[in-house]
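Only one chain is shown below, in structure tokens, and it's the form predicted alone.
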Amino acid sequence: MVIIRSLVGNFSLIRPSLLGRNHCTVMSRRLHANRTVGVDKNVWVEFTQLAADYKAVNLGQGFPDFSPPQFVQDAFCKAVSGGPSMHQYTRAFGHPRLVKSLAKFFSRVVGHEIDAFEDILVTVGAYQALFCAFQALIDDGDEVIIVEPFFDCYQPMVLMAGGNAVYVPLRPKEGSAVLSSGDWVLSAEELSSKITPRTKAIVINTPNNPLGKVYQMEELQMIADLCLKHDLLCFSDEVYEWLTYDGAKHVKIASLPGMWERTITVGSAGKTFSATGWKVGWAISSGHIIKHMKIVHQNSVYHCATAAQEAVASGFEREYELFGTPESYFQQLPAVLHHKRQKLASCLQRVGLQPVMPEGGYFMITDISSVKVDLNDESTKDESYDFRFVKWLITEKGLATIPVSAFFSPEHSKEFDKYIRFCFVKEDSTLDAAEDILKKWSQKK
């Protein structure tokens, strides 16, 4: 007894010691895999955190501070008090009562029957959706066409999968006044000049975020005409595609003719719900591509959260039977945020700037080259003008907005370092603080 007691008495006397010098020790090999090199920058990561230390206006991050529509609610609390098996995993690449809603419902959009348990990936939101995209179907050295401007989780995915990122942006007319997101344009002519033997998709994103710009028919139909031409697959994001204005027409590119084989379409019940949050996506192609993708998933995420996917099947359910009609909520969130578009315009060209009207989304980029601001915060010298600006605005001024050359290549953050992006998806009175912080600075300049 005596042995021991002094043995746990030596124990206790020497583990603190051998805690510290493991605490110190580093691997004298590297840590990190060469898939995480340069892409650890983030600029949600930066501006959120930034916002929050300044207790900004946030007009930044893209997410609306209001509740979901009371259906989808109530949808989620039936699911949470429904018995033990809302409560544990359900099928792995989406639930069942979710993949048939969705079949049901984007068939008639489409117009191609769509398998519910072939066509239909679930995944944690629209990003992990497009990660299984890059993941499964870009290999070593294949050549990736990205549309800019880009939301910015498309460059590092491709990277990570060994992809080269290769972009053309949409320009604003030349000659004209760009009073709208359609006055941006993508050439043919450059887009068909990007591609080479290496290419193997281009990367779309319609409505544009953080532009708002609505591909029309001709532009889809220039797109998916190089795409069976040059035999390559589209990705096309079209999370904001219920929310257009002033006549325009979200047109999915997979309803074109051949290229239901070859898009991979990807949604969002946050943006379409307004439940960001609850980050449930899906992606649907033909089954011979969403196969592939599934093996990224089940050795990854396998499972998305059981009664989020339940009440999103409601909320579609629903929508099935109301669509086209004034309570269906896919027409009453676009009502909604277009007076809300409007507000936030009307204000930004009180103060003196001029926004580019969204056709999509639920963001507004505006031009600042004519606003006059002395930046000399020496710790953001080296960065773009647009950087510093937002940077200036949310440590000054208290109002958080996300630079647009954010959502531009390296090669072509330069031409856009002189726009900023707003987000309309806000109450009311958010959007009321943000106009008062706006007419303060301006009478002040």
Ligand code: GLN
Second form
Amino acid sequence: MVIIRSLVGNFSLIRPSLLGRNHCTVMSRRLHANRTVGVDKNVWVEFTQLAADYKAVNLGQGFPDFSPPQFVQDAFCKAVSGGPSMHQYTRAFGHPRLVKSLAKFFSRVVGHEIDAFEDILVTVGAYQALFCAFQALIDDGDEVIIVEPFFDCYQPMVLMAGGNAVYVPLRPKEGSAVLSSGDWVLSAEELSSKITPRTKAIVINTPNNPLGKVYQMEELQMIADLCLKHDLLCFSDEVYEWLTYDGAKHVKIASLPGMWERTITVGSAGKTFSATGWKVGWAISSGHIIKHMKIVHQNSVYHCATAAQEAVASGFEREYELFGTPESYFQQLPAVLHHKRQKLASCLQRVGLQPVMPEGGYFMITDISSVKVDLNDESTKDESYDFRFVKWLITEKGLATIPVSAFFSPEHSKEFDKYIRFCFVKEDSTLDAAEDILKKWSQKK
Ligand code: PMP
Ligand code: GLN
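Same protein, different state: after the form predicted alone, show the form predicted in complex with this ligand.
Whole complex next, starting from this chain.
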């Protein structure tokens, strides 16, 4: 009783203000680890919240606002009602049915016999595949070349692994109108000039987020030649691999001669089956690379949700059978998106914005330098132009997009802060709502 009274007494001493979010633990030494320094800003956290706060029409964060195809939804329901094992742990490095279906499917695509148990690691989304790759393969002081614009998490992941990020931008071709993502090119001279004895890896993303560029065979061969010449790894983020338009062809760099042994190919069921919330991803590479990534995985996440993996496995089994036919989701989704891409591009053109037409993925960027708005918000005055513009668009017009300089290094972001990114993997009604906002605004100007 005495003990209980003294406990109650102690609890009553804890004032609500101390439990509040700003309560700081007092430690005689620094609380946070070094690896958390300089990586605190996150464009998704910031802009997804802002879009939600303002109930904006959301062409910002990249996720479909429609359901995944019925066959994977059914597979998920079947998995969940499929007995006890579907609710328990499965194999750490990937549910057996999933790694077998991925191996069967991608062996045909890469043209290399993939071992289901050695060459694949199933992860919590492509994010965790990338994280495992950087943690397992990058050491203190290693240099990692990142081609810009890049999916923003590569940079903090390199830093958290102790590496140094070195950047090479894709640049809009000079002298002609930049109408397509294919007009953004990588200079072989610039890329090779960045390679030093400390360089460990080159990171590419094709189809690229945010630009939509689909690397051509010659460009991939140039990168592969440098990887072979300088003994480098290639991290190839291919989460949008099925989404290409107008005959652009996605090529896996791992399929080029000599590249299987040094490429880590990253994929995402979220993008593949329009189910970003399932967070199933994978890394595929030679077993001698994957075995190191498995160590990071087994000591951090261990495995991802069993039922979600079962459903994704079922999806790949179906797609294996239907590959190349009109019934394949990998044909149907790009066909739907082709229409949405056109719809968004026409909408932007109608209000005087010139889109850079993406050859792949589900994002479109546009130059906003011709748009005159009064960005008089003092609270954002130290931020880059595109960040201020997007905040204004959300808060004043109710339309969410993403600032493109978030996909560039601090060194180059100023050069590219005149672009914003629109996501078009959205219901036509959402795209119509965005068009209404843009039209009303342009009529007022
Ligand atoms: N890479 C790229 C290029 C992306 O756009 C994303 C966002 N989906 C990811 C990786 C992360 O994918 P996931 O949602 O599967 O973690
Ligand atoms: N990949 C998605 C995008 O580019 C979402 C990323 C995220 O929310 N972290 O919009």
